[in-house]
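Next comes just one chain, in structure tokens: the form predicted on its own.
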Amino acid sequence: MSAPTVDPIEALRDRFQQAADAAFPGIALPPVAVVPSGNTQFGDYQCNSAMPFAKSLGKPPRQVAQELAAKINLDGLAEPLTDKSIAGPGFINLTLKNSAIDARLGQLNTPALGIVPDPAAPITVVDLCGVNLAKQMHIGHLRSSVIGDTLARVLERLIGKDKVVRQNHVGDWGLPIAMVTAHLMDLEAAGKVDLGTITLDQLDGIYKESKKLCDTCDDQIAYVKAWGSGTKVLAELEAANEAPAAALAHAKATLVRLQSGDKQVKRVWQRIYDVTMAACLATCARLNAIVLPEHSAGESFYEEKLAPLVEDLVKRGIAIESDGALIVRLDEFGIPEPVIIRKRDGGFIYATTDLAGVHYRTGALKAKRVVYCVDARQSLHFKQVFAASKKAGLCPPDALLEHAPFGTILGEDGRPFKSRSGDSVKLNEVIDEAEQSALAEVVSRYPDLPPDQQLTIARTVAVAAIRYTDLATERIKDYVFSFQRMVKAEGDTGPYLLYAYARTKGLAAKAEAQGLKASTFAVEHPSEKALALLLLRYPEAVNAVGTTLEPSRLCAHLYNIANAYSKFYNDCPVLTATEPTRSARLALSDLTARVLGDGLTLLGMPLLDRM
């Protein structure tokens, strides 16, 4: 990622590194540590290097701090150090010069806001969303869609849009899809459905019916035969198994026809695909997630690649037979569980498709970094796939394959979020309810607004609330989903950040109406300084997301900016101040608006100029 150039921390680290090289030449020392001060009455930043340096040097930490202070050159950046600058065992407190802050605010105040795409960054694929044919998107798809979309947005900003490829891995092939295709063909032949008008809700129901129709008693029959539990029981099970066994055989035959390109079967399958994807992509659009038709590459896309891939792995001795199946051992990677790439019956599984996916993404798409936004329960699966890909040479040795795992969405009872019937909650229903909760909040706050404006605000607030609640939680953690809490305009919520942004735009509109213009920056008041320092750390916050794949870092930073702006707004009158203070504060407010707007856009949150 491109290194931020406006953050004073970077400059201070460089200055302290130079001081360390001068004070302790030729000695290998830990990296310099400079952090924002925890208590602004002691300074703006704090160098904590004396303690770790002392261990390497065999000196008291305070002495090390004094030697660093004697060599540091802070000209033009921070106030000179004094004996009082060194606290406790060796913390070095630093206070920036206002002129240095003003200069860096000027550097930040560009269209790029201090973020310049890295020309050396590799092409990156982001695997996101991951829907299945004939099924509505449910609450489980929320995190893969929102986190994946946000990471793609951030990476596009950091390395360029032309270097980021979104991939929606669609479950559109295999026996489950053949089951629903076969059943739908039968229903169409009987005149019970019209393919031309069929909806995803209908397909969802047909999918469940097809699974029940093919639910055989094979396991129970095998158990009875093994334990000799009685001929009567066996006869009853075999009689009950005739219909599902026939349905399953019919589905398997349909799969063969689909795989061989049978036009009649392909016609029905294609209709299932088109209806599913149209509905699912519309749901993504409601979430303001950029997932388009060209981003989808389903299991059907890899179907013809699987057999040659497995044959190659067998030929090269990478895949070996084990109890009738083909596996790739991964002991050299510290993974005791081998990855199965072909089942005993000759069928391929998810791992096979994912290996083909790695090969395609790092080969045809030329990606050197592939990020998978998939829930944490698949962690072992991706460890196996990544290790097998490296072992088999399916990707370049230097390719970075990353799983960005996420936790579970919980209901207010602390259990996985489910509907009252126990089914997964449909994602459209979640958005609907969020909009209703947001509308109630908007109506209570702004009862005089026209209904259409209330609805527009409510829809924007709902999306911001859903996305921010998901993204603000540390990715790997579970979180409780609460409509009432997430739509509030107070506290650490999406609507609160929207409100902060709208406040900056409102101030700008009033200034424009009065013919007032922003000038150069001139930070003086402590609340101005606190806000300015947070703005200067914005590029680093964005870069941190690109490096760690952790959107919560940007959420936390924007929340801190919003809080600092609120304090600045209350402590530092803008429009009623005298010149040149007024125009300087207006410049700081305008820059805050741009940073907040940029950050919220990276989080995929639509903006509102008025709330």
The other form holds:
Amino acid sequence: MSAPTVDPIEALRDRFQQAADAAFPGIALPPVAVVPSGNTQFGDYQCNSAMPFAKSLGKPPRQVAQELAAKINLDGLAEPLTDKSIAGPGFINLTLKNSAIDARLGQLNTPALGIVPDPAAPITVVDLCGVNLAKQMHIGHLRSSVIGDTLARVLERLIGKDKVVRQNHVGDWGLPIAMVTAHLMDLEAAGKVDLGTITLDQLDGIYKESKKLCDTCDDQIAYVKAWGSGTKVLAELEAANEAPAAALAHAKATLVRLQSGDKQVKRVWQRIYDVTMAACLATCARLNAIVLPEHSAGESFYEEKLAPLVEDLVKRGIAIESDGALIVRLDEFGIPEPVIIRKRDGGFIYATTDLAGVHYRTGALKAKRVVYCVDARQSLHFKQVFAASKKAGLCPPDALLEHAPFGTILGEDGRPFKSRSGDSVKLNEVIDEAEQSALAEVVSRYPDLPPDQQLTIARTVAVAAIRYTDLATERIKDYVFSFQRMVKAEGDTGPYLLYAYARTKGLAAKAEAQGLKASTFAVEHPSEKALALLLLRYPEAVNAVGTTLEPSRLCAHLYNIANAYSKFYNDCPVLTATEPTRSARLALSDLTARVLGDGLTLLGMPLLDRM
Ligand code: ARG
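Next, report the structure of the form predicted in complex with ligand ARG; the form predicted on its own has already been given.
Okay, now the whole complex, with that chain kicking things off.
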């Protein structure tokens, strides 16, 4: 960040750095560590550097702490150090001056809330959503859409809106898509479906049927042949294989027609595409995830780029033949598994489109950072793609290619979340059910509200609940999906944060009705101070999401703010306080409203001013 930071920790760190430079000139020391105090009785923060410094300096840590204390200039920032400030083996306890807190709150209190886009930050692509044609969005796409959207929102805030490009790498090409296209064309020719009115639900069914139709027993035949298991069983298998083999051949022929731009095939494919994307993007919209038609650049988008790319890799000796397929070896990157970029049958695969994607994103789109928000189970795939891209020079050597992997959503039985029939759960049904649970909760809380208002609140609460649940756990961890728990207004939940925000807005509305105005900040009470210190660390929490790609960092910080606000609300009467306390507290409450509102918006949670 280029603007002066409001973060007290950073300011203290700077002061300690200067003290270290003055006390121990010319000696290389580890970076200074200042952290929130473990026990607020002793101070707000503590510097823990005396111990590691002591090791480097060969001196007792308490002496090092004293030497640092002797050199440090805390003017205007923290209370002067006393003998009692140094504790235990050499912790230095620090208490901020209230005037310093007030001044920093004033700096934070701007439209940008202390977050200033870095003009030097590189263009960044966020790969998100990644749905597949002819399939309903299922629970697996919740995370790629919600986490991806959140990371994009945060990065937009940190580096500027025009520097973040969302890319939806839709699975819209290849043999499976050709299978469903071929089957759909047959059904249409037989007058069994109407392409004009077909729904994604129907396509989903046709997709499954087409897979079954093409389910050959080639593997078993090869096995029987290899083992010479007898002519009878072979004949049986070959008879059973006739229909699926024909269907598969038909699908392959359809793929060739699709690839060569055959108008009839293309028309049906396009219809599948349009129906799928309309439904999926509507589901994203329900989740408040910004995934729009212009973000789609799926496998088909790279179709024409694949053959020349692969040819070039062959020419340069980067892709080599192995067993009829083309591969890129990655041993020099410590990856023993080579990546396959062309199958034995000449077809390109998933990895090939991703290589073309790296080239396009770092070339045409000029991105220097590409963030892939995709399931952890694809970790090896991305390792391979990134290594192969570097090896082949498909991106600049300093391009940052990052996989932001996420864990699996589990049902309440602790197993991957499945529907009763064992299929993956459809995302629309998940949202419906969350709305039902939220409605029950809202009705019990506000029995007297008109039903339409109850419903509006329930819908907002449901989205907040789903998104927050998905974002609040460390990304890589699996988590259990519990409708009842996530819609609760107590505990570390989305609705709890919505209520906290609504409370700040409610107080502001009452103050306004009484003609009260907020004044400058004047922190006094410990609960005011605790809240203020968290607010001052808000920009840092947002920054941390940008570097770690870990939205849970922001969730945890907002949750702490909501708790601190609740304590402030109970401990420090606002409207009934006398001046000047009242207007100073109102200022703190208003700033909390803005920080919470900003943070929740970065998490993509819709806000309610009143609940
Ligand atoms: N369609 C893929 C799937 O469902 C996800 C795409 C992720 N993005 C990527 N660039 N590979 O697994």
